[in-house]
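Only one chain is shown below, in structure tokens, and it's the form predicted on its own.
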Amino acid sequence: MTSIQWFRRDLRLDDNPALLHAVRDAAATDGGVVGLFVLDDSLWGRSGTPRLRYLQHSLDALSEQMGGRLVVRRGSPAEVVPTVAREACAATVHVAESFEPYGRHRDAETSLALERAGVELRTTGSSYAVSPGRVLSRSGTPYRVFTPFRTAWLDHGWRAPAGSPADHTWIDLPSDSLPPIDDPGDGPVLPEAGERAARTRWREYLDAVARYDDDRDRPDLDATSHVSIALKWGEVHPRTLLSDLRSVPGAGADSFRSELAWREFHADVLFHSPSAATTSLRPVLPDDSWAPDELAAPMLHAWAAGRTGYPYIDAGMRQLLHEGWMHGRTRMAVASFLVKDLHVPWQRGAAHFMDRLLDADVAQNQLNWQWVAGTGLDASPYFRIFNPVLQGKKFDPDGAYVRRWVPELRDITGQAVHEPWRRAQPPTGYPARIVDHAAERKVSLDAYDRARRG
């Protein structure tokens, strides 16, 4: 008998609880594990093309660790993996549990359809340190606040790496090709995708980590992990980084260890309102305070293009375009923009991140986005508007990053990057201001105020 590694967002070998289980199983009756991953129609032609990239880039690492045994399928779940438990004549399958809305109903029909097949769905673990749903209040609820969640979430606990698997055969079977990528060829630069790569760029980080709580604003600093884009993916878990963190002092461990609680909060907030995904949980505004489309339209395109005439703005969607990445505290500001500037929707903004981003997670990305626009449980409050000139003066307070990533505006130095409408002559090839930020916060406010009043 086999059984069958089903991976999805766990693209790894070690620490790894459902590969754990899916080899003590094989080993029991002298067998061997597919490790399979399913290529889901519903969820490839929703993905960007640099997330599909990149998803590439780590199945094969993870099948040359796997002595190039990976088996590729792709279809509907449901079908597929049954499919792959007759040939293998496996007697369970075995996942990390997922929580996100698509995944629960992707994982209940497949249950269904293994079990009239008599093969068991197993779970075992997750994307999480703490899975959601298991950090509660005292009264049995769940957490609306982030602070008291990351108080009751590092109470709670976690357990530490679950290791790497015995020694053990990788079955091989027929497999699926990879679906061709509509890649036009501008997309961004990939980081080295795998389980490999991540533990490295992971350890390398460490000995900066100590100065994360005061350089992590910093866009203009190389001082953030870039490691959203490997938990996204499971090339590394976050109980792994939790663990490491034990070993370094001082408040970067503590203002690091806070931001894998940001994320773990989101997940648990959207586990219990689903509808968060696609929906603002707080209504803030009347709905006739939004652009009209005729209006929205060139402006979402100018933002996207990074083409706002606000250089931290453009620069932050220009990163975007080159890396699919953008710095966090980037992401707040070029949110805020669009949301109370150009007064478009979340939704249209965070469905550009989605596209854009390789680390695009849907708990993550849609309510960062609707904490930005005042909407989330616990919400940044609406009337909270990012200066764009401010927050670039702030934390990119020599204009390093705006240059990098506006070459139109190299030969400005100093914080006066941040306002070249000031000069006598504007930089060439560079567009005008799309809005006056004084003017539309007032719109904003203006529009808070009625939706108050009623």
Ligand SMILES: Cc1cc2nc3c(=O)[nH]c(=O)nc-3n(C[C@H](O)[C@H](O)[C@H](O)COP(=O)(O)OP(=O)(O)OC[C@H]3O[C@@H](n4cnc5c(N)ncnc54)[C@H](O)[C@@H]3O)c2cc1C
The other form holds:
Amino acid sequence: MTSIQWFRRDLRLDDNPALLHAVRDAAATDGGVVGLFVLDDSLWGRSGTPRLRYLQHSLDALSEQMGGRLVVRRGSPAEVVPTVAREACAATVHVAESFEPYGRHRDAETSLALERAGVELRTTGSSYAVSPGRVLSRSGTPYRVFTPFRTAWLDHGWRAPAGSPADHTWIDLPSDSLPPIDDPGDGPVLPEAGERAARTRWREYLDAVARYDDDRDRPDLDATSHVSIALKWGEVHPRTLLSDLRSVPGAGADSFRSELAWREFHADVLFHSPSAATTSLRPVLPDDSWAPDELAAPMLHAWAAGRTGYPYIDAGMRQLLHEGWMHGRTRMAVASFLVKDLHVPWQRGAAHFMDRLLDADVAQNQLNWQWVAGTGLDASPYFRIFNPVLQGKKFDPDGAYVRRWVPELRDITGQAVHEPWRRAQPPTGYPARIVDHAAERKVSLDAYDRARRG
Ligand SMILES: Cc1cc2nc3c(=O)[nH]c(=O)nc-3n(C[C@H](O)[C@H](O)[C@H](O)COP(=O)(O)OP(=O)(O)OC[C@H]3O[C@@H](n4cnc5c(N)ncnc54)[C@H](O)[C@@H]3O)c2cc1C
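Could I have the structure of this protein in the form predicted together with this ligand, to go alongside the form predicted on its own above?
Below is the entire complex, every chain and molecule, led by the chain shown above.
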């Protein structure tokens, strides 16, 4: 008999409890393991080009670790997985549990289809140190506020990394080729994908984690880990990161652990409130306060292209275009600008991020957008409106981040780069501001007041 390891968002061999179970099952009958990845048409069609290209590289890296034996099949998992189980004479299919709305639905459907074929879908572990739904208050209810969640999450604790699988045989079956990616060729330069590259980058970053607390808000210093991409694809598990952090005690490691707790909190919120993927958890504005489509569309276009005339916002959006990643502090500023200066609903910005980010993840993306938009459970209050100039001066104090991403402004030295409109001679090729921040801030606050008055 064989067993199947169905890889989804766990594209790694080490510290993968579901894979350990698949290997154990196979060893019990002297069989081998099929490593399967299903190219789910409904997800493939919806994913942005940068993410698809990264996935392709990550699958290549995984297959290389498996001696080229990763089996890739296209189609609906509820049909493909039972078919592969039949071909391989497998009695069990092993997976890490999914908690997002689509993943839960897909797994329920696939489990039923497998059951009909006499095959069991076994879940072990998840993409989180503590699976969503486990951390509950004393009264047994989910947490709505981050800080008590983090305390309870730390108290709950997590298992040690699971280690590597014992020697086993990967069973070879025919694979489908990946569908062509519609790539206009202007996409981001991708970082190296795969478990090995992720581990190497993380080990290097551990030396810098001591400075995380001081430098993490500075996009000009590039002082964060970039590990979000590897976490999104499961090239590394957060349990591994949390375990390694114990070797570098101090404020840096504490802050880093706290950021990982945000990741777990958002997954938990989405698990308990799946509608948060599309709908505001707390509506804060009257419906008529958003820009009408004919205004919103050009605004959204200028924002996405990094041509709003606000250098810090444009630097962030151009980093996204060129790297498929953006610094976290800048993500907050650009999101606030879209919602509160351009009056475009958060869902449209979130959709653009899902299209462009290599780390795009429904729980992290949608809940962070809701945090900025003031519509989340534990969100920044709506009336906290980021000033795009002051944010730039504070977190990019010498303007190096702006000069890096906005070449039209490279000749302006120091902080003056955040306000090019103050110069006697406006820089060539750089747009004028598309809105006046002070005026739009007032529009937003007036709408907020109107909502509060009912
Ligand atoms: C509007 C908006 C959209 C976002 N969309 C995503 C997304 O789609 N996918 C995603 O992984 N993160 C998202 N984030 C969260 C955060 O910006 C990124 O996780 C972080 O910037 C990634 O860079 P890093 O790995 O260098 O982070 P580091 O600063 O090195 O942090 C380490 C890890 O902690 C976690 N983390 C840090 N900040 C947050 C946060 N605010 N929320 C949840 N987890 C966090 C991430 O897993 C991150 O990799 C978004 C934030 C905002 C404001």
